[in-house]
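Shown here is one chain on its own, the form predicted alone, set out as structure tokens.
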Amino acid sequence: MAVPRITEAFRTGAGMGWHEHNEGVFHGCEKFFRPDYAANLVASWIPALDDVEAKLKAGANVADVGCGHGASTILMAKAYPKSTFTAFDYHEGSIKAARESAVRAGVADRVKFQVAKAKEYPGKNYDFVAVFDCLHNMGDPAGAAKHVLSTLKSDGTWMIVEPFAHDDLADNLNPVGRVYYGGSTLLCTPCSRSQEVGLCLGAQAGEMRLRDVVTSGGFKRFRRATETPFNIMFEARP
């Protein structure tokens, strides 16, 4: 059980890394978020971005950072067969599971999964970089934003999908917000705290705080592109 460890982490401030959790946590998170991705990623989120859908249909170079088990990467790869995808996660077990899923989905020829941290993943001149429900988990999300910017083309786009949250705590006291605050306490905040900087945005960061993080990384343009009851999708550009 992780609860005693997390309880102690809150007392000491040491945190608990994502990789330290039971494997069931990784499967559970994929099962929680994947339905929203399947229903909206191709149908409404990507079309809400400026010029991105056309690039993906024509053939784009894409990075999916913090990919977990690869659900988001595989959905995009199946929808845009002319594009190539490289996905990164620092957790080796998740990358292994993602590679197996890509084979089952028949996209392993166009998708590469590699172990790498968000501030260190390789590659340059990406047309499109995506992060799904993980920026708030990072210890140094502003540092990650700076690295994303360094890997994008000058006309590239960064799509940031985050758990739905208002800026003010009082506005998050609803069924969805309560679920996310619970998850933030047990997973997100301890995860961030275990890393360098340890900013601890949590799953209810809100648009204002996320804007500050992204623009502090060097991005000049940031907007809320669309949303669902469970996620907000932001667009950032150099």
Ligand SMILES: C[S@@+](CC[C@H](N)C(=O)[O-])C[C@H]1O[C@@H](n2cnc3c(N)ncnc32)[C@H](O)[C@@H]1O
The other form holds:
Amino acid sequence: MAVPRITEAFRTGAGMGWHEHNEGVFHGCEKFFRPDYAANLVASWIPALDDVEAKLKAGANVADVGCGHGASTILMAKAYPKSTFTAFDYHEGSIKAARESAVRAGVADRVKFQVAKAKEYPGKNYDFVAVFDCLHNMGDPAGAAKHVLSTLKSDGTWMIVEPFAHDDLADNLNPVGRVYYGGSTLLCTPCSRSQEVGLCLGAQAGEMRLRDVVTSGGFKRFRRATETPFNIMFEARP
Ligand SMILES: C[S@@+](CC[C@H](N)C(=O)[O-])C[C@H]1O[C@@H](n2cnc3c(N)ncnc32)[C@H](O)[C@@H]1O
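Switching conditions: you have the form predicted alone, so give me the form predicted in complex with the ligand.
Now the complete complex, all chains and molecules, led by this one.
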């Protein structure tokens, strides 16, 4: 069903927003990424960040931006019951599905889902902001970085989870890279292109390019915290 629309977008270069895709894309995305989050987010990604795990255990104010169906938010809410979570996505249908998932998971009391763009989401003084596999989908990821910085406490942390990629294209020509380049061409890059700025980072941007984007948004510290075969986790701090 989406093929004629995607074909047209390739011809015109106009891009195609995430919200314009079929329902199956949103479910498929959750099914693709959730297993890596379920296996690693609480067990190893958060512990790889400086100071964050202790804050989450004690009770922190957290934002999950570009949350999709909320898989990451719900996993964190279950693991850190003293913390409060607000998750944002510009796609209304995903926010509705995320709210329903939170009710089913029994965490609706400490998780809020709201429709908002990454450059505009409300709230201040977050201890921890996370973006899961979505920074590269945004039209203006540097603008989003600037906004994240303005909403974080001065000792806060931004965790950027991105698809695993090396800096050089030749090093990404492996089975994982092929999956991501396919998804990037059909979903991620057209999504970015459909938005303001339209930077089109793509799902295989790599650490050097991502560092540029994050530091151009005003973050002073940026490091690779950890990785799996499917994802790289970066820690950015003011
Ligand atoms: C690949 S999905 C990842 C969803 C979720 N974080 C996950 O890991 O399952 C990318 C998400 O980014 C969202 N998105 C794209 N551009 C956005 C923007 N400018 N502001 C907020 N969300 C955005 C899309 O609606 C979509 O839910």
